[in-house]
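What follows is a single chain, given as structure tokens, in the form predicted alone.
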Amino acid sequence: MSLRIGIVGCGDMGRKHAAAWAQAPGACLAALCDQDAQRAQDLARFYGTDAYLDWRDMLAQETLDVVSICVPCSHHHDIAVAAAERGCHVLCEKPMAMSLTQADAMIGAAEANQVQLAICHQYRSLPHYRAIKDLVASGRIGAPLYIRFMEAREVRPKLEMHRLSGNGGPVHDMCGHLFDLARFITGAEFGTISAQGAVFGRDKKRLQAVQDFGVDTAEILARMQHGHCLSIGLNWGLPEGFPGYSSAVIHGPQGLIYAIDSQEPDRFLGDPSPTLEIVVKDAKGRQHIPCPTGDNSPEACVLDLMRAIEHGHPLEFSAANGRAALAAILASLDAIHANGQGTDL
């Protein structure tokens, strides 16, 4: 198999996608696109590919098998549908889209043109979350599960994360990972979601150019099938220089599981670390489980998509999983705008 790959967006995630595709056996980077000409040319020169300023020109002029979409969420729908209509498989960064209508149109275009559509929720590939899933599946702490994710960061340097018109705001941008992890760990779907939120970044110097702020801070409570429950605490509106904080705790009737990192206390939920450990506490005491070093790049998503294309394997990083995460994001935002009232999915 030899797949020709085009990448739309040459920022941080575009560079990560380019590196993942460049290392994948049977894949060849053919073209890169970014509206910033210098950024596109620099990355294209590094990989020896063609550079474009407009993704429409790239699709029209190149013969591609796969398109990786690494631009703000507000552009995902248009690029994914156009790529699918040209017979290209698609690997799209999260969050999948701005609305469920857009997500359904992306899925419909992929199905109509018999191509694969993958959504890059790569956190579920990290070793510590896979270790947690295995412990849960073994019945070690019983059920139902109560899952708590907390993450606090300084206001982001990527301004599109904060713009309602770009990535929908930090809650829209980040919480999909956490909703996807809860479904991954439990195998259960969401029911009622309640939430309260705010914009803490509005007066921060770094965000002076932002006019249409999306919600950057929230407390979310999601009830799930089989009695499971997820709570999320997110604050991406803290002052510049804030060192960061995160925690992940899962508890059930027989004990609890959490992640610790003695050497990297400021690591974020998706950061790999060679010193990360999983701790299990139950009636037998405490057990520390070292985790192998992981990789939070899109490599797992790239390889998963290639297996689906070549062998017809079901996608783990599927559009259905991406849509489920998006539905939970939008229900949370609806609840926030309804002053914390519960929203059913």
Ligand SMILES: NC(=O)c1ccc[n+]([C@@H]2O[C@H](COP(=O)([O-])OP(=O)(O)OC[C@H]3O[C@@H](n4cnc5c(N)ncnc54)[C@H](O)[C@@H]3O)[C@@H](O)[C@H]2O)c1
Second form
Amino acid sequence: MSLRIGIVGCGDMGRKHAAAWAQAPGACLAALCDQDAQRAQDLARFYGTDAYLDWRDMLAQETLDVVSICVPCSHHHDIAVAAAERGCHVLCEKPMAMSLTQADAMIGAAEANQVQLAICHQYRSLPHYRAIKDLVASGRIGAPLYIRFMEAREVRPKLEMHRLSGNGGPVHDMCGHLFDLARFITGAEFGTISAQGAVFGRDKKRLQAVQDFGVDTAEILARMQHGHCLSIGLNWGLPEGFPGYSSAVIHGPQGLIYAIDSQEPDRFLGDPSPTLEIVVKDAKGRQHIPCPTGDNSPEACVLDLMRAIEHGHPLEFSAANGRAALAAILASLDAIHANGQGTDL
Ligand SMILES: NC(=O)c1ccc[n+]([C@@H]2O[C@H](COP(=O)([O-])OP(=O)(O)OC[C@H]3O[C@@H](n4cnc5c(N)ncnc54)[C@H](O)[C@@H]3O)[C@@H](O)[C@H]2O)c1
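Beyond the form predicted alone, can we have the form predicted together with the named molecule?
Full complex below, order starting with the chain above.
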């Protein structure tokens, strides 16, 4: 069986999806689409496929088994629903959609047409997060957990990452990965979410063309089942060129687990590194566990979707997981807007 794959969006993630599908046994790239003709043609030439400027033409003219969606979030719903209605399985980049109404329509279209819908929250496939999950499950630091993620970066290079009309702004764009990881590590669902937020990127030169800024800086506190708690700090509004940092610390009643890069402490935890380590600190002392290099390609999502299509395995990178992450994002943004952005004491 060889699955025929079409990809919409030939930017950074589109290229990663193309590489992952090209290497997957039992899949063949059939068509690539980007509204930027040069991008579509360059990638199509590289893989020897057809190139399209409009995804509607691609769906109409090609016989595809799977469509990978790698365009800004504001287009995910329309493409996913149309692909499902043509009988295509869908691998959609995160964030799943702009709203829960859209997400539910995507799930409904997949169910009605008996196709799989996967959402690319691939962080849960990274070796250091799998190692953290296993350590937590061993009971070594006890429970409940207080999970703290911090992501601080210079204003992002792509305007769509800051636009409400693109990926919904940085909270919408990034925090879904972190909500998904918290569910992955704890196995628990979210309860109440509170948050404060701000826009730090507004006066930055790189973002001059942005009219509709999404919230780029936030403190989010989510209560979870079984007494767990997730705290997210996000700042995607630092000045251009600022080094930033990223951290993940899992606090338990008997100790801490965190990931560090022994060579580059500022490294972002989604990036591959041969020197990544998991540190466990508990009553026995401090243990460093080297962690295999992982990279954040969508390969795990591609293989997961193929197993679901070919053998009926339940998806790990499921639409239900994508929807749960989206619900937490939207609850955070609701809380931020209800609190106002920087109300005086
Ligand atoms: N899973 C992850 O870790 C991860 C990382 C980065 C981005 N993403 C997600 O991937 C998606 C794409 O992000 P990216 O970084 O590749 O962006 P990008 O800007 O590099 O690429 C997007 C491409 O989509 C094209 N495009 C936009 N609208 C289109 C349309 N209607 N029809 C056809 N082509 C269209 C653009 O021309 C561009 O080439 C977003 O949803 C983003 O949130 C996920």
